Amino acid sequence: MGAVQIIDESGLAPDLEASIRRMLVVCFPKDAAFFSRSRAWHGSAPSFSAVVVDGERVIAHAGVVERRVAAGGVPLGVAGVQNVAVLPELRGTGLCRQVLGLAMDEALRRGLDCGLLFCEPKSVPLYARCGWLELPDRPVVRVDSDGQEKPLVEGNLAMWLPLAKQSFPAGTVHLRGNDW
């Protein structure tokens, strides 16, 4: 098994890429017919991902979009973290807490203020495990493909990772654009 690497998508090999989606087609067949031809969830594409690579096939992933974002009318730098998988087999292994560390070092080298993701209520304890916390009940406001601001979907919850910023602002947190 390889170990954890942050990828930039801007130089992304087309055969990576490729290992990526076919990883994500396995690990959420209700999306497969998405992820054979995208990574760009809502239109969101990464800047960077951490991956594990073994052997051909890429085993464990985490892309990160970086997005301007406010909260309560303060300005965030975020790491918005998207696609996070870890092949079935593997699961439980630690890969998920290892793309996860990397991928937020590198969010932090990056000079963001903080991670940001959405998330099943079933994932909340993957997620608190590797450190994130949930964002206390408030809205979150996204811009739909259409223009239109709305709230984020019913069912997903907003949790939050401290990086150069130690708190997150008060208020009604707006995506500046659609969720990831």
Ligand SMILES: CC(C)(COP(=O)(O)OP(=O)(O)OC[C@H]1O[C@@H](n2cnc3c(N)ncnc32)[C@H](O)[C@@H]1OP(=O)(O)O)[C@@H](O)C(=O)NCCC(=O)NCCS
Given for the second form:
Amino acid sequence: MGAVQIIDESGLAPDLEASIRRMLVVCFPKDAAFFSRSRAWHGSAPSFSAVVVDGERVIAHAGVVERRVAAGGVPLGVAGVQNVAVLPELRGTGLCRQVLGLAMDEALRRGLDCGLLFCEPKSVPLYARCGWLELPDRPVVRVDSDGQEKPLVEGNLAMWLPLAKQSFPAGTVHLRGNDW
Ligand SMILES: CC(C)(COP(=O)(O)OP(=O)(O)OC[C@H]1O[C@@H](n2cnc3c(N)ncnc32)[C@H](O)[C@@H]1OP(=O)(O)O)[C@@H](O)C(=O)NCCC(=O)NCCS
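The block above covers the form predicted on its own; next, return the form predicted together with this ligand.
Full complex below, order starting with the chain above.
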């Protein structure tokens, strides 16, 4: 098994791209049809990814969307974490912690203010163990594919991780695009 590596989207080889999608198909069976052709969840493409490769397989993955959002009208450069996954037989061995950690190191190196992700309530304890913080009772506005402003998908919660900025500005978070 290799170490975690950061791959910029501009340098992502087609066979590695296909391997990432293959593991996402396994890890998100409900969305297999989508991941069999794309990784750009809700049209939001990653600008870099953290992966662990074992032979031909990608065994752990986190994608990062770079986006200039606004919180209470204050611009914020965020590292939007998406498609976090570890192959089922390798879960519980710290691989998720490793890919998230290196992805956020890279985000800080790129000068981003904070990490931002959306997840179901059942995933909150996992991200909290990895240092992420909840953004409770916070309206989040996304722009869907028709250009309509919408709230987050029902049931999803926002979490953030301090990077260059140590506090998250108060007020409504406007994603200036769709969620990820
Ligand atoms: C979620 C997922 C990526 C976790 O991968 P993993 O490699 O098993 O996670 P790790 O072993 O790195 O765990 C990281 C930390 O979270 C903790 N943790 C993991 N799952 C947890 C859970 N369900 N509840 C609470 N804590 C959890 C671990 O104990 C570890 O903390 P520790 O190092 O302090 O002990 C994996 O289960 C998966 O691919 N699931 C399917 C896809 C998915 O749901 N992705 C998340 C979408 S938001």
